[in-house]
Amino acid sequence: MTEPILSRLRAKAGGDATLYAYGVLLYLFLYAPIVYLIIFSFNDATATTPPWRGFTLQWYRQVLQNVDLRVAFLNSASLGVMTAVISVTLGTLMAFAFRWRFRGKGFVFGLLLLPMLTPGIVLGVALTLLWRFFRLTPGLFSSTLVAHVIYTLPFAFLIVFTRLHRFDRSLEEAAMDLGADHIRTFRHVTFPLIRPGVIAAVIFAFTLSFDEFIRTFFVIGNENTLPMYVWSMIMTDSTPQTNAIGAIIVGLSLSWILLGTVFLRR
């Protein structure tokens, strides 16, 4: 009777031992990059690799004094910003249409999604064409900024679509049976509803557009983002400088979804 146990023990204590190690792998798989980044983000040398030869804060410094880095990053702060704005809205309103019933709902809903599927270089590359057809000139506001709603729209419909198809309607009939009319009710039962899924898209669509290069890459015309930046640096004079920008990058991430976790719970 003892015998059988002890297998079934052995067995399950090497299964959980090949599980824990499998975990360990992944996470060191994942992050195990960000980590050699942020530590050599630190080392007093020129070069971005080892060996190690010291602490120092002057890359921080060198990245701090920089203006050009400086205006590349609010840049792409401002744009992640109206990407989010203009997404969340439109997603919200698309989310809303599709509450009722319409011919065609199923095609416009995978039309919506195909963003998503659709790869980076082929926006950027069809985006670069309709603004020469139409001899426009590309800028930052104008189209990046169309390169980057399209980009992060379907991600922020589904955000919210998901949010608001989850809660009981009949709550809003309620609040409209005891007198409230449709602006009212939204103001107050289905917005509080919905309020962090849009929260959520906001803070996902900004994250894609602060972070977003390929596309950016062929409609940004003379002007900058973080991520063209930083690309620019590693392509002509690789320095650790680079680690410090990823890493102040990686700590605004975190403190930026922290913060949105935090209002959420709230």
The other form holds:
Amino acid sequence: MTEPILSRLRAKAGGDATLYAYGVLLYLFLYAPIVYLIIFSFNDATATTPPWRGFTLQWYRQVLQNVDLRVAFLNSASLGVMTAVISVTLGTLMAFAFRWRFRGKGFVFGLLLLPMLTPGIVLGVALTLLWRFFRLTPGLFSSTLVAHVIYTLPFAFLIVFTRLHRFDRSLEEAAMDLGADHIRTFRHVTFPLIRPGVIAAVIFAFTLSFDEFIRTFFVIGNENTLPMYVWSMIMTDSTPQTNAIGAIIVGLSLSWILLGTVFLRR
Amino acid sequence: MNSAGRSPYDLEIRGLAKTYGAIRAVDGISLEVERGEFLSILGPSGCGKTTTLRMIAGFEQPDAGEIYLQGTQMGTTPPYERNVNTVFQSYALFPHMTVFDNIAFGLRMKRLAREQIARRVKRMLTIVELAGYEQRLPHQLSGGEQQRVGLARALVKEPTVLLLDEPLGALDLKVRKRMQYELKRIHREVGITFIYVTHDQEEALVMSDRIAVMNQGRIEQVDTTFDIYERPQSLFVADFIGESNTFAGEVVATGEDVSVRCGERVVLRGRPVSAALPVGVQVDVVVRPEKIGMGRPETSHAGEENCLRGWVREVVFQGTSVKYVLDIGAGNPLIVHQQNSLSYPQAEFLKPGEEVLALWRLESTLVFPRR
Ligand SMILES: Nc1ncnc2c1ncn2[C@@H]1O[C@H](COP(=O)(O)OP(=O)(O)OP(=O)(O)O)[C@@H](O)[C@H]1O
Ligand SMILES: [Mg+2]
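Follow the form predicted alone with the form predicted together with its partner chain, if you could.
Following is the full complex, with the preceding chain placed first.
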């Protein structure tokens, strides 16, 4: 039934030049900025704009020698790891809580996912004010970590929840039936089966935190993360080194996301 | 009572009950199961079979009543401390473990020595005829093979009682018939008490020593397969097991046996199943289709207390038997099964429209008071 309709649609689309052009334009629109960025990271000139003056790797060499950049990168990486560990742990625990029936379950569920839709600027402002109210010093492993955990927690929760939701409870009953207490049932049956989901959640939480800008901008204080550093670099003296950093970030993020997808599919 | 092993029964249930909201899933059942017995719990969908098994396994806490395993009261003992194992309808094999690891799981939880585990798993694999399948994953097995792994996984722990919840429900007819036979063989081989839940009456008859027929959370009757079939204690049991003709009527004469008027000109004679039935009581009369004989209307028949004139309405050839649907003027038509013992070209079956006598004995006529 669907097969002939689909092939007819395909035939029609294939013959339709406007649709084809539309597709090309759309992909250009989506990817041209990134492609442009990557191409000019190899440009042998001090400007980040055309014309093209030849191929070089010097910007990448500079990137590797840039100490400030290295600090910012390490900050982002360790913040990402901390964020991922905390929000996946919390998210997993909450996903388990949702296996029980309780009053107001739907409401609590919605409340948990709300931060996904809250504008970053709202969280940024709110945390800044909160920190001021308690007279705390904003910083990487205080206010920024809190902001990142709040931001990534719903994603981590949702990924593990989905996995747990289609988990066959009779497997756990079978384990207990065969003599495994609750802890051993979790260790030998439940956790191994949700592990791909947990790993995917870790990867996604890390990536989200690694790339985060707006919330960080508000609460970072005197320290730096990689996106913050890149931003300030562009605003001050922009060289193709920025392009090189951008290209590296694109590469890293893409491979993380790809890896995460592999685990999500498992 | 709690000195383990001194009870003659592997399993005893006293007044077990479980309510879900307004639904009385199990409504006060009692049962004794002897060592090594194959007992089936049979009943229609939703009658509480699974709930009963889950309470025995310890997955569900009863609202009332007690469960004793070899004389030991179970109380709130968790599933992992009960010497009972379950074969799940959905198999519930661990998808991330090989066949070997699935079967070894229970023994590893007992922390047995590695060689001992290997030996027992191997023996179990031989019993369920899956030797050589050790390294397969569950999704690489057919339904029947998965079921056998599920069985091996539960049996390898040598439980006091093995619980099976419609273990063949998901298999197609042919595999199912073979597995019925296999299960019987395995039961004989291991000598463990089997509690087998099914809603297939034929399966229950074929496999069990005894059958407990359940209806709406209660046990209607527990008996040997023969007695369940031949001496059902209620209309429900008679109706649920095998095929039967049922006629509504009123007692018109009573004595050692009763006469029941069913419709204008039909009076059937039969045995009341329980207490004596006074004249005027509303009853249901049941007779099984294969207990009925047929004769030519002109001949006389002695010895058959029930003899009715009827007309053939329908003839259905079923291979090993022939099913006749007769009009006898008693409300429902009368269904008769006759063994197909004719050898071509000797004789012919009756034809629609022909007049016949339907004959059967007093003992084959069960009379149940209307509830
Ligand atoms: N967890 C539960 N919550 C609410 N009601 C339940 C629950 N489990 C069972 N019931 C209800 O209890 C009754 C008995 O259910 P049970 O599963 O024991 O039936 P069953 O005899 O096993 O039926 P089937 O042959 O369909 O498997 C049903 O009416 C069912 O809807
Ligand atoms: Mg059931």
